[in-house]
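The chain that follows stands alone, in the form predicted on its own, written as structure tokens.
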Amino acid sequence: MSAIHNEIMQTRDGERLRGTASARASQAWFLLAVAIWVAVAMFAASQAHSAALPQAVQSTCVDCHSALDANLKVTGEQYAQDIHAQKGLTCAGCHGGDPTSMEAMDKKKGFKGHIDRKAIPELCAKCHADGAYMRQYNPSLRTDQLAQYKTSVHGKRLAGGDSKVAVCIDCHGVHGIRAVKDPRSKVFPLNVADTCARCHADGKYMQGYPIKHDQFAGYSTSVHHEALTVRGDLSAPTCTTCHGNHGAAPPGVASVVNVCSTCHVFQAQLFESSPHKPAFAAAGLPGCVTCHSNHRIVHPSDSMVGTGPQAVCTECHTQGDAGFVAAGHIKEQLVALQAAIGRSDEVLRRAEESGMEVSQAQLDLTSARDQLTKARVTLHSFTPKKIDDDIKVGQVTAEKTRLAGEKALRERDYRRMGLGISLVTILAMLVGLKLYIGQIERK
């Protein structure tokens, strides 16, 4: 009996070993199999990538210009990421030639090679100009660029011979040129500022121009600047907002408070209706920016109005006249509502600490700061009635919250000082407790 166990025992582990190595092998299959499989799939996304990848850097214009240095040196990496490579367009778009043939140069073929400077915006309009031609690309880009760029400072002085002056590949790109929404892009609005920099804050470049290159500087400290780049307002001015893009060129005088319009919509109308408009005017000076500056604009505060070293009305208005009286009356009712809705924070911040429910009259505060602000606006008008009567329902309102606080302070006080007694009593009668126990014991 044991030899015949011992023999079935070993036919199950032949058995069993045959299994697992025909298991081994299946699985070994299995992963070659997939294996195979990768690399075909891997080997067929390469090819349809390659296919994909715009005919210029395949062409023998980037064989070339890839080896070259400085100026003519254009790799396919950065063609394939130009927007006109990503549309299928090649080199010879531009410069002629044939892109595919080793005679890419020949001027049979059309080959232009370097373009002047002043050929560039015809150059780029011939297609960005013709509306049946971009519609197969983007129906909703704009046609009339060039159109612009004509009427603007640089195509005038292109048409007068001034080849220093920008020109589109100025602005956006040679061969690397991305799409506006793309923050790589040299015109995405994070960028434009340092793009006209480039130009308008070099001394040495702009020499021989009638105008200042220090607007960088000044941008670069203003308040617009700031929502821009700290606060990620993408909407916020940069320099084509007030000057234009294609069509650039300084706002007129007359014009400046339009541009400045086109965001403060209530300030703008306020402004046309006070007596500072046609005073203006009559003076030759420009709306928003006679206050506030063009470039380096400051976020707005009260000591501008009124008197002392930030103040702009003392620009205009000496001690004794009119205006000079209503600035500083104005200045104080601001400065007064300011320090009432100081007053009522305070006391609803200390009544809030302590434990009192002071939720509806720090809301109620918060209309309060609305009318200060309202007021700001209305400032605009330079009418001291208007203003105060935004300041008089702004001080009403902080009174009563900061009744409403004190009253919540009061309220606490009488608790504590009728806890305080509650205490003092329980107190008293445990001392009793504890006299009486004693002397019932002793008994």
Second form
Amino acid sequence: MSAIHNEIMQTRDGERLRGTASARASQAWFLLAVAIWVAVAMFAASQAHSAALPQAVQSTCVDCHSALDANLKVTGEQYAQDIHAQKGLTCAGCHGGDPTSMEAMDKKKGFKGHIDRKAIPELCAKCHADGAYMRQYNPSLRTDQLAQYKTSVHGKRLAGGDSKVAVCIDCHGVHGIRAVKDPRSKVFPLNVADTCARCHADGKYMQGYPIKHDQFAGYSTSVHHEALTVRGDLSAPTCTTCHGNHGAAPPGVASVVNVCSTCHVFQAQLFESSPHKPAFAAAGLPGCVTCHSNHRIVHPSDSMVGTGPQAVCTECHTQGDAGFVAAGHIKEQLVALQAAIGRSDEVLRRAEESGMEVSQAQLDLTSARDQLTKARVTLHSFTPKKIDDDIKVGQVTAEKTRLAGEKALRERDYRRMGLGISLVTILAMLVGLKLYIGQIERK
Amino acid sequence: MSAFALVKDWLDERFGWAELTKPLRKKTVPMHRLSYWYFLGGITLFLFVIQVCTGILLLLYYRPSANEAFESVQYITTQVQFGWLVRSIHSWSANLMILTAFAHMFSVLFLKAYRKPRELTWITGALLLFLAMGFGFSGYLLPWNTLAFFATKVGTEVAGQVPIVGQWIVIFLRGGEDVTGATLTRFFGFHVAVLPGITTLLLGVHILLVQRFGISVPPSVEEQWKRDPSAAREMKFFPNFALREMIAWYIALGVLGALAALSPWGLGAKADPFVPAPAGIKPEWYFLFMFQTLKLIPAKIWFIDGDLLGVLGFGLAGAVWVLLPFVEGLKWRLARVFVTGLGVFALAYIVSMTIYGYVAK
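Next up, the form predicted together with the partner chain. The previous block was the form predicted on its own.
Now the full complex is given, and it begins with the chain already shown.
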């Protein structure tokens, strides 16, 4: 090899020959390298694509159903968002068949096709009621949804043959079911009311059912809806908070207080020992909602109390009875404390605007405001003496802060008087200096 | 013989008082149409003395720790007899002092009082102004309120832009990575010990130089007096000018008293490092022109960081400013015009940027 090499190197032709062979070899290596690179890149891309999409998406079901219309359409993207697909479950989990082959819809392989609405709760429960099975995906997920559903109005009606009522897929979706904590889920707290309203606010759909369809309209104006949607407080009540989710049913007259007390603990405790409790029970009135309404629960105000035109007390109490007198008294007390706080606030504001340091008094005034809030809670005891006690504490604090504000304003006036005297003294000094300068410069 | 004369004789007999005070008795001040600008230095000195006196009084109650600073200032303002007055005068006087120091500096610049042999007087004066701003920056944090806390956070962050040693400066100023109680203690130390020490020394040199070289006469007046020597006027420093200066001090005292009584210095809310910075936070007015400039500079200019460029720019401008008398001393035909032009530009820039900073959101 070395001899030939030397021989070639000794001739011009040989040099040319060597150069041509070398160039061909380089080109071949280059083409091979490009081919390998392209192959590797294509393989990597296909692997990356496979990793991005769940196994079910690659099924033959999606291949066909993504091209179908209406209810039969299931796109790869849609199914890729589904919590079940993300956990590795396939179409066969619900529909049977074999999504890995072209005989996906082979009935011999257990294909079910369309699932009857009435069978859906049981179908979902096959996994969701199986504690051992669910534990491997989400150990904290409850498995009593079907049991609860059977106690719900929806479940009972479904069992009675009414297929219009909600089943699992009506609230959770069907081929794009998302986790409850996903903000895009139909059962995410912010979306629950809209999901329920799809049926319950539809007068035509609800025809034939013995309930109204204005719940959503009422709820939309409520303080709860405001807290949830405007303040973004996800713990604020939505439909399922009071009615339950899988066991959804209207709370009975006797259990309304229990429902509200899950959040409004103190009010409920006070109501329990109030004179209204037995009176309401005797009259068959549901506790809280008698005064506050159920879905249209507006922000409570003092105008709801007393004997005025907006007062709810007068719906039962009439002039001359003890309750009417007590309602009037309670309202007076609340108004009096509110006014006292307003007066203190005004004095402190003026003092602050004058540059006086009144932050401690302003802080104290917040405790008077807290006392007013407390009195409004104590109101649910419907015992004037207890409310008077709270109001009295608030009044004392408000008065103390008002006096602090007035003291600050007196101090301000004192300072201004001192300033006046100082400025007059300074002016006198200036005149004296001017005269003295004139005097020494005249000499 | 009056008591005053007795004391004077007593001092004279022992210390040669008459000999010591001879230069002062001989000292004169030129009298011309621009003489009133001479009062600004004295007013600044008067306000500095007020700062020292009120500062010492505040020290009797102030506690320099994150847990107690705010409460101690609140106590001074609400409980201590005339505490509100002392604190308000301290805060207002600080601001007025910086204002009069700026005015004094520009008056010296435009009246050309920095020329040979007064270069060192100018340099010490310019350094004293920087020190006064340092007093302002360190003192602003001491009440430990929200605005002070976040202004210090932003202000010390700017120092971090200095190349190479920036991060070290930030840690040195803050006493750690962030603004904490350690920063407060440190700033207190700067405010009541380090800065007063340096200031007293420089102020001594500055006043000594003023005494040594006397009061400068503006070139225009000087030329006029050269043409007509009979037009030259002067007055004795003691008592004629000193009495007039006293009038200016009384007026300053009246303004201070009025500001303190009619618009007492606020306290705000206690600093909470865990809450987000309030929107639109701004530094004290005398830092506003720099703050606004840094805000306007783009994040990147070519490949250089905008903030870095701003900090370097201000550093360079400060250095040139301190050395201005030497620029005029250069053998350059336009040097004098350049210095005056620079002074006009600096004044216009500071005023317009400060106003812009106040108006801008």
